[in-house]
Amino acid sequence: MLPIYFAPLEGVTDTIFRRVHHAHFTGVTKYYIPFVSPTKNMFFTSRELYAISPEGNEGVPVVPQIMAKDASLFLWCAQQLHDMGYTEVNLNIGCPSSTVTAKGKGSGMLRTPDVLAAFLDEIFGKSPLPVSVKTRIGYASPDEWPRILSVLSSYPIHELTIHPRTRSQMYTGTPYRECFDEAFNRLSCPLVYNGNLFTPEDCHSLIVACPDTAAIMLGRGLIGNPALAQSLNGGENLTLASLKRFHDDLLEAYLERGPENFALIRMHAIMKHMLSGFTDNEKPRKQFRKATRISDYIEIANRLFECHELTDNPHFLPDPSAIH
C-alpha cells in the first residue's frame, strides 16, 4: 500500500485528535497540522504554539504547514520550525475558506499565477526546510490549471498534494481527476492524491488508475472512519467497540484540555463525520444537532453506541444536498 497522509482539518484534526488516533490506530505515515498563518508581527500564538509544539506532537510524525502570502512571513515562519527540529514544510495554496481567499492567500493565491511565481521564487530560493505544496487546479476554472502547473513545474517541490476541485468547488461536485493526471506529464516530484477518498474501494480504484501516485491524502473519510489506513495497510477493520474507545478517549482529552463548550464543539464536529458509518443515523443526527450541554451530547452517544450497529463499509458520506 502507498504511503498514507492525514489532511489537515481546521477545527477537528488538532493536536489533540492527532495524539489519540495515532494511539488507537496505525497506518498514517504523516499527520499535517492545520495550518498556521504569520502575521507581520513575527510571533505564534499561543493557539498556534500548542498546535505546532513538538513536545506536544512527541511521538507523532507530522509535518507543519503554513498559510502566507508574504514571502518574507513564510521564511520566518519555515526558520522557527526548523529550530524546533522541523525536517519539511507544507505550503497551502489549497485552502478554499473565504476568510482565507479574501486576504489573498490559500487557494487565493491561484488567481495571480505571476504573483504565485514570485513568492515561490523567493521561498524555493531561502526556505531552511523542503518545501512541500498544497494546492487546488484553479480558483474559478479547471481551464487554469495548465498555467499553474507551468509556474509550480519551476520549483524543486519536495512533494506536491493535489486536491483537484478548484475553488468555487469547495468540497462539492466531482473532482476533476484528468487535472491529477495531467500532472505527471508536466512536475517531476513526487504527487499526492486527495479527495473524496472515502472507503478502500475508493483508494484502491485511484492506485490501479494512477499508479505512478507517490500517496495519497485522506480527510473526510480517515474522520468517518478513523481505521480506514490501518484496514488498508491489512490492520483491522473499524469495529464499534474499536470506534467507541476511541470516541470515549477524544472526549476525556478534549475535557481535559478546556472548558465543556470546547469539547462539545470538537466532538460535534468529529461526530458529524463519524455519523455516517451508523445504521439508521437519522434519528442521532438531529439529537446531535440539538445537543448544546456536554451532558447532553454523552448521552446521545452512549445511547448512538448502545442501540445502533456500523453498516458493513462504515465511511464518511458528503451531505446529499451539497452534491452538485
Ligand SMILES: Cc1cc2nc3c(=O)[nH]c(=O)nc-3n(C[C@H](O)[C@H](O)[C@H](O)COP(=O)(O)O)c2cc1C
Given for the second form:
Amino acid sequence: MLPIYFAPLEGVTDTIFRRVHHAHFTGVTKYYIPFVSPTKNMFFTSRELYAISPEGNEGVPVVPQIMAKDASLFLWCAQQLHDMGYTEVNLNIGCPSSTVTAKGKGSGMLRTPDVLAAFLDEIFGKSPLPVSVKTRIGYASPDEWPRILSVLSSYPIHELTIHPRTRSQMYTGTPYRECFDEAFNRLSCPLVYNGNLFTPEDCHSLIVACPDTAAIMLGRGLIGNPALAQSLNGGENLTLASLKRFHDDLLEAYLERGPENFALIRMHAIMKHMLSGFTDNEKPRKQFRKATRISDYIEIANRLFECHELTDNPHFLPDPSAIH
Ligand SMILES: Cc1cc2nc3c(=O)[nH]c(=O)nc-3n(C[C@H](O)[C@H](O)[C@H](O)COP(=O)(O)O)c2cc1C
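Now show me the form predicted together with this ligand, since the one above was the form predicted on its own.
Entire complex below, previous chain first.
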C-alpha cells in the first residue's frame, strides 16, 4: 500500500484528534497539522503553540503547515519549526476560504502566478527545511493549471499534494482527475493525490489509474471511517465497538481539555462525518442538529451506538447542500 497521509482539517483534526486517532488506529504515515498563519508580530498564539509544539504531538508523526504570502514571515515560521525539530514544512496554497483569499493567501496565491513565483523564489532559496506544497489547480478555472504547473516546475518541491479542484468549487463538484494526471508530465517531484477518496474502492481505483502516485492524502473519508487507512493496510475494518471506543475517548479528551462548549463543537464536527456510516441515520442526524448542550449530545450519541449498526461499507458521504 502507498503511504497514507491524514489531511489537515482546521477545526477538526486538531492535536487531540490526531493523538487519539493515532492511539486507536494504524495506517497513517503522516498527520498534517492544520495551517498556522504567521503575522508580522512574529510570535505564535497559545492556540498555535498547542497545535505545533513537539510536546503536544509526542509520538505522533506530524507535519506542520504554514499559510503565508509574505516570504519573510514564512521563513521566520519555518525557522521556528526547524528549531523545534521538524524535518518538513508544508505550504498551503489551496485554502479556499474567502477570509483567507481576500488577503491573497491560500488559493488566493493562485490568482497571480508571477507573485507566487517571486514568493517561491525566496522561500525555496532560504528555507531551513524541505518544503512540501498543498495546492489546488486554479482559482476560477482548471484552465489556469498549465501556468501554475509551469511555476511549480521551477522549484525543488519536497512533495506536492494536489487537490484537483478550483477555488470556486470549494469542496463540491467532481475533482479534475485529468489535471492530476497532467502533473506527472510536467513535474519531477513526488505527487500526492487528495480529494474525495472516501472508501477503500475509491483509493484502489485512484492507485490503479495513477500508478506513479507517491502517496494519498485522506481527509473527510478518514474522519468518517477512522479505520480506513488501517484496513487499506490489511488491518482490522471498522467495527461499531472500535468506533465507539474512539468516539468516547475523543469526547473524554475534549472534556478534559476545555469547556463543554468546545467539546460540543468538536464532537459535532466529527460526528457530522461519521453519521453516514450508520444505518437509518436520518433521525439521529436531526436530533444532533438540535443538541445545544453536551449532555444532549452524549445522550443522542449513546443511543446511536446502542440502537444502530454500521453499514456494510461505512464511509463519509458529502451533504449535497453543504459547501463541504
Ligand atoms: C473544515 C475543513 C478545514 C480544512 N482545513 C485545512 C487546512 O488547515 N489546511 C489545508 O491544507 N487544507 C484544509 N482543508 C482541506 C483538506 O485538507 C482536504 O484537502 C479536503 O478536505 C479534501 O480532501 P477530502 O476529500 O479527502 O476530504 C480543510 C477542509 C475542510 C473541509
